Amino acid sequence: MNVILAEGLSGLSGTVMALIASLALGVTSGLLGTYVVLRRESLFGDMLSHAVFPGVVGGFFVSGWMARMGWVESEKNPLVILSCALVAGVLGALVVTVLGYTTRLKQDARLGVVLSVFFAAGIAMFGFGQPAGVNGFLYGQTGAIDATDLVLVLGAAAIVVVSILIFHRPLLVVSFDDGFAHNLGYRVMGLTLMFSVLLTMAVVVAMQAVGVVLVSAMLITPAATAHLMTDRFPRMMMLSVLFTVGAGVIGTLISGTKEGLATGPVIALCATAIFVTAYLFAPRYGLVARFWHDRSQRKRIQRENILKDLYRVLEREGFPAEGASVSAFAAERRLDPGSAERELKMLEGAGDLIRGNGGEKLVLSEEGWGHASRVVRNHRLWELYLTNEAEYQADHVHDDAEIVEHLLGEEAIKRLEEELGFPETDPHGSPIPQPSSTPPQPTS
């Protein structure tokens, strides 16, 4: 079957084969990488990429021996090489698991031990025999993939995709909480072993594209990028595949423009470029988005604090029809006239404030009254909650309320009012305003 498929694909050009391989590797690595990131086992993929190296070198030796015996045609039979690499990867995963059950070592220490020992064994084996072709697995050679290699890549991709379609839910539950998965009746050890085998298979076939050293970049970087873009796991999987495929295709095309330009590093750099773009411009978790969100939050809190203090001035003076004086507002805020004027201009710009009597009198607009009464209501309800339910002293609740008043949503406030019995005054006897855009009837 493999021979028939290889013969059917042999008519394709090297560039087309490289692109198809990049697509298949992108799907494989993108899907599995999301689970790796979710399980917080990024170093596990790096361990596997190094643990398979002695299997690769051993595969060259075994393939050469089998060719001399007449059992295979080529001394570099890809099926033999990748099979030996798969065995080495699974063995490395088993060693990590055994060390977890038999020692007190944390997972990062176990992974570090296995990674260094297996990779050192591979380097020693390579130095002993120095089989030709191993460098391609170290640095990646997507452009050198032939029809037989492509069949193996496509086969591995098909196995991974089918396995994830069948076992997606169990793998997801185990990734989130293996104890909960055990209580649900899932065979956690079996699922973990199956995932390790799938991940090893993905690492083995990805080695031909990006090499042993950089294969973890295909697994981790695109999945981490997708994690910056969304909180929903299905969407994260799709984005991870898209980013992995994009990095693979673009890296393959770029590396083909210059002879001697290794494919693996170029693909890793493309994946990193995509990650940096998402890190800066992701709609929710990007650096720019978080900067603007924090900036808007600071401005909102400042605006609410100004409105709250102006409300207190108006309340203390009985909500006079002509409004409060600028000097009274500055005294409440403990500001000099220039600073007070800058804050008042902020309220005017937001449509919260109306100036009267040549700018010397301050009246809240309907919109400003709605914002001010809401933040004062939040503040006083939370003070009452702390004194009634948490048994705080009335003179110790102000500072906490200053923080929480900006965080409480309307639903939380409604529940708070119901729990407190719809109170009318706070612990200090001040009335709790009701949400409204209409100020109380002013006094003359």
Contents of the next structure:
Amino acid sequence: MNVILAEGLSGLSGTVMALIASLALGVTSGLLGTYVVLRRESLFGDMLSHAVFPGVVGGFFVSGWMARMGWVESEKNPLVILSCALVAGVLGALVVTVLGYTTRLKQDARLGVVLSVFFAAGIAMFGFGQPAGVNGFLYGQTGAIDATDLVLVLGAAAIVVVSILIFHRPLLVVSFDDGFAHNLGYRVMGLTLMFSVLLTMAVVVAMQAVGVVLVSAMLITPAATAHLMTDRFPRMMMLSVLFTVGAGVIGTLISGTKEGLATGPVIALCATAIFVTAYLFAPRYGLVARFWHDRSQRKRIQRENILKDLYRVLEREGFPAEGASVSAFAAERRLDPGSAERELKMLEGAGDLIRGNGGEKLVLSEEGWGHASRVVRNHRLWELYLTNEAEYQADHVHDDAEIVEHLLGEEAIKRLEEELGFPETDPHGSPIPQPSSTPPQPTS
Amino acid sequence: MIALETHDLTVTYRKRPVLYGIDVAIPEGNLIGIVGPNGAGKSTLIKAVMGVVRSTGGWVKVFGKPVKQSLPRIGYVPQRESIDWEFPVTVMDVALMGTYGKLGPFRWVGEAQRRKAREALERVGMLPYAKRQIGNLSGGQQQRVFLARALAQDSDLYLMDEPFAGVDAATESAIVELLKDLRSKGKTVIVVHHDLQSAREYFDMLLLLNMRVVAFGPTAEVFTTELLQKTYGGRLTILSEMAEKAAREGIGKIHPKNEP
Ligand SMILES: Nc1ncnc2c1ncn2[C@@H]1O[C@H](COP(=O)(O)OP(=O)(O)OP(=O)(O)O)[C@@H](O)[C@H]1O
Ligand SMILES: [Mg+2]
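Would you mind generating the form predicted together with the partner chain now that we have the form predicted alone?
Then the entire complex follows, led off by the chain already shown.
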């Protein structure tokens, strides 16, 4: 079946094959990368990519030997090479695990030890035969992928996708809380081992695209980017796949435009570009979003404070129909005429304020009344709540209310009102308004 | 019926004995407190019962069967330690995990599971927070979420490691009511607890533990100055040193319960 599939695929052009490969690799690495990042095993991926290297070099030797014996046709049979790589990777993972059970060394130290010795062995072995083609694995060359490679890549992707479909819940629980996974009757060791094998497989096939050293670029960077963007596991997984595929495809296309430009580094740079973009522009946790959020928050608070003070002036004067004077407003806010004018301009711009009598008289619009009455109500309700329920002194509650008035939602207000028995005045005796788009009717 | 039985249960961490020869038989339908000083092996006992740490000797049975077969009937609330609070799961997601045990690998989470998780969250008062990511909660709220997960498991035996750690007084009494409610439904609840004063009020039976069982029985009988002193006193340090040395030198196992 392999052969038939390979023959069917061999009709495709090199670029198309490279693109299909990076797509499949993106799905594989993106899915597994999510778990790797959440399990805090990012360095584990790095260790694997180094540990498979002696397997690759050994694979070239074995494949060459088998070709001489007439067992395989090509000296560079990818199935043989990748199998050897897989064995080396799993061996590396096993050594790390066994060291964990038998020594006091922490994971990072164990990874460091294993990573360097395996990689060194690979390089040393390379010195003996210098098989041509190993470079492709060191730096990555999607362009060199042929139909047989592609079948392997697709096969690995299929295995990973199916395994995750079947085991997504156990894998999630094991990654989150392995004690509880045990409680649920999951075989924690088995799952961990299965995950290591899947991961090694992903590393082995990704290696052809990005090279051993840069496998993290496919495995870690996109998943880490996704973690910046969401608090939901399924969404993180989707984004991770999206970013890995994006980096893979774009990187492949770019590196195809120039002879001698290795694919791995380009893909790594693309993945990092996506990371930086998310770091800056992610909707909730990005720098820019946080900046805008803070800024608009400050603006809203400022607007509500101005409206509240204007409301107070109007209230003191009995809500005159012609409005309040600019000077009374400036006095209430303790501002010089220039600053008062700027604040009034802001309210006008927001549609809260209508100015009459050549700009001298300040009247609130319907929207302005709505906002002002709401914030005044919040302030007074909160003061009342603090004095009544939390038993603060009446003169201690104002500053607190200055903050909370901007935070209370309608739902919290409902609960407050119920708890306080729908009060009409605050602790200082001022009436608590109901939100309304017209001036309150003076109580007789 | 006996909910949990251990015989000669022994645990060593890298040759350092932590629990020796634990023999207990805990009858069903009780609220049981495990008390003992820091490092007494309380968490280790629970983990050994669960099979999370391997025992070096002895056996454990839950409802008369080996633990492996009884796991679906056990609900475990670990000490709030190694959880990654940045993990992208919501309060609801964690509660849902409690239903996974009775869900085959090929079945998706459905309305029945969601209802069960919601009920569990409701019982610990965390339903309003269902959509929050678990990192955005206070310590006590986090504790309640893990309690809800255990409730959603619908178990017959609950093992809880310090469920009251970092919980305010109101929440603590709410949780105690919940545990009593579980008991009235015939469940067995075993709780590691630190405060002796409240331990006396909360629990039907107490297990006084310090590397070995100092005493186990109805609270009124074992809550005595003498036994508590024996549990918290320093008299066991030499014993533990000797046991450790014996193990290290490969001489054999010292069994404190046989000591006078
Ligand atoms: N993973 C471990 N490796 C080695 N020693 C351990 C390990 N976990 C616990 N210990 C040791 O085993 C002993 C018992 O620990 P355990 O956590 O069971 O105590 P505990 O009674 O739960 O204490 P605490 O009240 O502090 O929670 C302690 O001396 C501790 O140092
Ligand atoms: Mg403990």
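Residue numbers count along the first chain shown, from 1. In this text, all values refer to a predicted model and were calculated from it rather than measured experimentally. If you superpose the two forms and keep the largest set of C-alpha atoms that fall within 1.5 Å, you have the rigid core.
Treating the motion between these two forms as two rigid pieces, residue 234 does not share its piece with residue 308. If you fit the larger rigid part between these two forms on its C-alpha atoms, the smaller part is left turned by 20 degrees.
Aligning the rigid core leaves the CA of residue 290 displaced by 2.8 Å between these two forms. Comparison between these two forms places the CA of residue 299 7.7 angstrom away from its other position, after core fitting.
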